[in-house]
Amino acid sequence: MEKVKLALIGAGAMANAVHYPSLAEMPDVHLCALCELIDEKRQQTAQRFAIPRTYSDYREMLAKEDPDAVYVLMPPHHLFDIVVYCLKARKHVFIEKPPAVTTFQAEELARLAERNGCLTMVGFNRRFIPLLQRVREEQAKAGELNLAVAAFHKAQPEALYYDGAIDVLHCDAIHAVDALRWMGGDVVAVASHVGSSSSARQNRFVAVMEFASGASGVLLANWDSGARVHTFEWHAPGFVAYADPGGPDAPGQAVIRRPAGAQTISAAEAAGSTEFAKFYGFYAENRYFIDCLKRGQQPETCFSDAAKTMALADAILCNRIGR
């Protein structure tokens, strides 16, 4: 596969901000067609990225275009039927997080993908942030991980995702949940405290977990905080790293401390760019998916792996102290 032929479904904010710009830069990618229900968004996006054909029916698009893979960038409660159709048509699929509204749906998508020999990927971009990958490599050199911490906070106590289609933990804080699995591996035990403040809905999540390696993991997620803060910690013998990759406004940095001294790495330095899509992992995750398609290799964040992240979020809600 010298050039990957992609069909696109959805012309929303994330598609236009990070995914389609990344794909449009890649000389081995052909954006053959776009499907979007809203005419204005469909035409503007197609014009911006020089997409030659547009559709309002994804079934018609797949039949006429016969792409190698499909990007389905839709809210989680609109995903399932479309992705099922693509998988039954034996098309490889990329979707954003979360992979579904429920773990059951995510598992069903994984089973269907396996039956039809489809390569799949969920956009858990934190795994692909160059700064975090660099720190993870440095930790592996230092020794075995013994503690991982992922914190994700926002000042949105009344956050209601898609009019209540999905909860805070599974929809957005899922990024920190998945990052912990990436940092520490399989989780074998979980205990948590889940609370609500300034809201009738659950918006605070604190969890302690044991990885199969014996290392510890800690999740901190509070949507009733003072600002957006998303940080990560790696601890190993003689090694600790505190990483804040930044956000849409500016790149951040990581500080690695060893007995011999401290080292600072900027997110821009690690990525070789100050562009948000690049220093925050979106370009890299899209590049990775294209490379997996060309090699015929199942991506690391395939549907079956994403279902494990959803299941861990379930366990955090179920295994509460005092219950």
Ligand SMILES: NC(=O)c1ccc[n+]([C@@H]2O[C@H](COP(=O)([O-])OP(=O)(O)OC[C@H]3O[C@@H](n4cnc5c(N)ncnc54)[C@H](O)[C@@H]3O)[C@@H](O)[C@H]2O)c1
Given for the second form:
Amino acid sequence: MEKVKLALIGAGAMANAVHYPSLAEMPDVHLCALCELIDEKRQQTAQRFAIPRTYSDYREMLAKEDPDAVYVLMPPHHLFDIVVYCLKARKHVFIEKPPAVTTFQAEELARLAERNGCLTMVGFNRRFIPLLQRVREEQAKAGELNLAVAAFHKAQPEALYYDGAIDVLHCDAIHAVDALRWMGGDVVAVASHVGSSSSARQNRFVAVMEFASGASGVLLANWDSGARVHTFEWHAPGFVAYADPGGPDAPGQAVIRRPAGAQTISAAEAAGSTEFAKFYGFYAENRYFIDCLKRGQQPETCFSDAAKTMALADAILCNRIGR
Ligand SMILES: NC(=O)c1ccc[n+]([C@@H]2O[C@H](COP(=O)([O-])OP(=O)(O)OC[C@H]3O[C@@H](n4cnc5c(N)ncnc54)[C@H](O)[C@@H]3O)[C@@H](O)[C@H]2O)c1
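To test you: the structure above is the form predicted alone. What is the structure of the form predicted together with the named molecule?
Zooming out: every chain and molecule, the one shown earlier first.
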């Protein structure tokens, strides 16, 4: 079997927790080299995943390794220059969410990728959670979506991402914003209430939106809540699903209700695994990226699509009721 040759930049938390373990399991993937600035992380990660060569300069790594694609796994304020370099070298690129600190940056990356014929993917893993994919299929079978709700709450009122490089909505609650686009499609209108409590910064984002289909979407994101809660609701004629896929601690479940009765599906059953990386969509998103590379197909969460999610987050901040 021909292997996809990957070069990796960044040996941080997400790389080690979910992405490299997923890729290392795939028989059609070769992790040829790793670049990381911190010696200890570089050595430990290379050893753990049997990566043969390491670098501290990604430019040297790209020149020497000539990989098929590059994973760039680091916070958004460190991404831009590196991703631009990879795209100019005509490499396909995978990054975590968010794709950039501003929508303008995300759009520029999308334009550069398109000009250079690169396949790109942003790790909006919620779209790849097996439980949510299963519920979405059941909803499509039942009928046309008329209402989607995505909620994401945390008990971190004063959360400050990367010393203030980016706000809560664009950095983290963006998962729920992107999920709504995945559930309902293109958004044509949005109105919001944005608030703050227990913090000088905005930490509550409530929005209603209209999809191009005419269906409604609701975002509920509150960082001054009681715990991490991240849930999804689909409504269609004679169909409602409440899904809580769980989180790092344990897998959750979905309940689908129809006039004939209720059906419960567990996140672990849908994924065939109780491993976080599997039931929470990380393995599946990496598998999908590799398959897209092999088929020469642009991933659905490519940079231009991710820029639309960033733009929707902008619209949520701008289109506030009564302003
Ligand atoms: N999808 C999710 O559910 C989810 C969850 C948490 C975090 N994230 C996202 O993952 C991204 C990465 O977060 P993280 O916590 O893994 O980051 P991290 O800070 O732990 O890791 C980044 C690594 O990149 C290295 N690095 C920085 N610049 C470099 C350079 N020029 N060359 C080589 N190495 C360099 C750093 O030394 C560090 O080890 C963030 O954007 C975050 O928003 C996503």
